[in-house]
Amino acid sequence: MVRHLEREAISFNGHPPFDEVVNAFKDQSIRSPGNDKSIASFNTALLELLGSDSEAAAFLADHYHARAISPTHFVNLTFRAVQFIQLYVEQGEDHLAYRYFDASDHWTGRLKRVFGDHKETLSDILRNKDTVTTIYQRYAGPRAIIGRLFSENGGLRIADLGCGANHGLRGIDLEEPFDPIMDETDSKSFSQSLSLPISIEDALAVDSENFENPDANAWYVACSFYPKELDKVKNVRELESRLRRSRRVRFMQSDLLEAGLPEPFHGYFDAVILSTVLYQHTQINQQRIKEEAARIAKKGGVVVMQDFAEKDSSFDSGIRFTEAWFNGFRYRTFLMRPEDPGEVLEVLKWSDGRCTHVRPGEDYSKVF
């Protein structure tokens, strides 16, 4: 550990020390999200900067300690902040060249500008933003479960809490196809369930931000794509254009941690989806969101939770969240029934958060 960061070797008000952030930067320089070379080289370059620039090191340490955020989440947020600056602030002739960076020295000039010319923007993001990903493919799991359980029911009511850019319910409503999925379930029963019809009567998508707002939309793009995936942004824009035809999905801007949904929605929904929402929150707030989802689900309904987590009955929530985001089938789909919130079923396991390869979870047979 470099000398000027030794003061961070003890926890700060119970917060993991900043040298754990440095270790997370090291880890992602070797095992980068999505095996993206640009992210790996970015983390290597940032480590070099922390070792040579005490002001930059203190800047990141101060911003990390100002928030209740895990080291891995802070590392992810830092890269997303820089990607936002590259995409929407730099706007120079070569502002997209970073997609192809595979060595740390490629990032040197960029990082100097980020911590110099764009320091105010970086500070605002690190203090006030959370990473937000919207990937329609992630709704294949909830869609298959709802199809399996409710395909014979007419007039379904479905809620998506933490909907991001609101791709999920609108895509399901319009029967937007998913990308091909490698299906390792018995007799391809997952794929069969994914094709079962569902009839939506009413759907509610809820998020604390409205991603139709250009600024919020820009942030979600910066968070949702690895650099090597940026060529897909055009396809997502075309998807969003098609999704605007949906008429059965209402959007509500609301912070679930500040106020729950109005009383008329209590016990209203057949299915409530929490897709990649909980993992960034503290355990207390995870439980609050989960309780709100159970509150608005009706008797006989279900809550479908999908996240970077594992089933673990020793936790109050019934699942243990993991920061092994990028491999090892740690992205999983769970099911909870409001009548018995203590029992959480692990239904599906995904190779990663891109949801193109699925295996049966521990409790798959209880649902499928």
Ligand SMILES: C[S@@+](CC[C@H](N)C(=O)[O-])C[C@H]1O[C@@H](n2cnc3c(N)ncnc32)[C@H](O)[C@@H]1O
Second form
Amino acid sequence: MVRHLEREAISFNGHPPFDEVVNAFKDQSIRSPGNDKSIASFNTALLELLGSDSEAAAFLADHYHARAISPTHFVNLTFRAVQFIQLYVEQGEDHLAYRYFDASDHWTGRLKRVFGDHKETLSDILRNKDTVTTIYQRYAGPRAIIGRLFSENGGLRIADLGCGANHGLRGIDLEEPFDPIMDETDSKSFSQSLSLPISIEDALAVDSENFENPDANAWYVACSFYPKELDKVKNVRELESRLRRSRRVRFMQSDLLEAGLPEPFHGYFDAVILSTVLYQHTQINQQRIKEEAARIAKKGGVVVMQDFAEKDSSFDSGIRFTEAWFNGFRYRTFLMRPEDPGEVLEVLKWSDGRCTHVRPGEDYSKVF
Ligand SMILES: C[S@@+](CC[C@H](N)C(=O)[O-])C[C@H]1O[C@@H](n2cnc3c(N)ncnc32)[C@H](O)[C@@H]1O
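Could you present the same protein in the form predicted in complex with the ligand, rather than the form predicted alone shown above?
And the full complex, kicking off with our chain again.
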């Protein structure tokens, strides 16, 4: 973990003041992720606590300064830490009642316990964890693009870098269906491509964490669901048990910023997916991860990037990260060809990171 902290400290030049964290808490008390009322009321309650309890305020500020992570990341991390405590540490019949909270006073008793009995757990998470979600539905975009470009080719090789709990490639391999998608593309060409057959010869999923490990798995559950979505945990557990049947997807635990993938993988893959991994990184590290993706793609292959970002030619990378997690169509799917890394195509726009509503991006017709 020291290694991780060093990486963050080096990565961030100029750490925004704690006031910006407070502003982000305010923002999320009004516009909460997924419009979730429990998260909105949590953020209001936390702001009230920061105003009335100088010890709690100092505790959060100290943890924020120790990490040198972005204010938004810290704010998301704080709610997820509290959700982890509700799910796995709090005991008693009503430990899941927070799902239905919609007023700040509902949180008062919980927050007292979080900053009291559970302070050590909170501190451990705020010091050591990053937010990690895994959403199979996000792989609909990359799957449709791969179907469109490579359906005629046999024996595809695909990599997923920053795969989280490795649902994407295993689900695609087993033809696990996606949830319904509202498709605004011409003649529903997106949905047609999604159903074009592909044949996988070899697939590699890479992440710095192994989510088969029970602790890492518990943390990813705490991160992946809004309180109002917790009913879906059961479905995801069932999905995970089906995914264990996949035999063509290898998993490699590796930090993409520490060691490149071994030489046999250079120029090996038809498609390399980077789904919702770059936004967590600074520009320099985004570039390093993209270069690694381009290195392992073969000639004629593609890198499919998907993130909270928009096309912007004034940036060297061709895209600008927006951190606009919740509002309209800022979660997008991009395509890059390793032979021409300067040209980034914006292929798809999604209503949000849950990927149930798609529109064509400005370069849609260059791919579909
Ligand atoms: C937000 S999750 C996205 C998971 C999945 N791709 C999805 O879209 O649902 C980002 C994942 O990237 C992984 N990650 C971030 N930086 C990484 C790095 N330097 N090397 C390997 N994995 C990394 C994290 O561990 C996490 O599992």
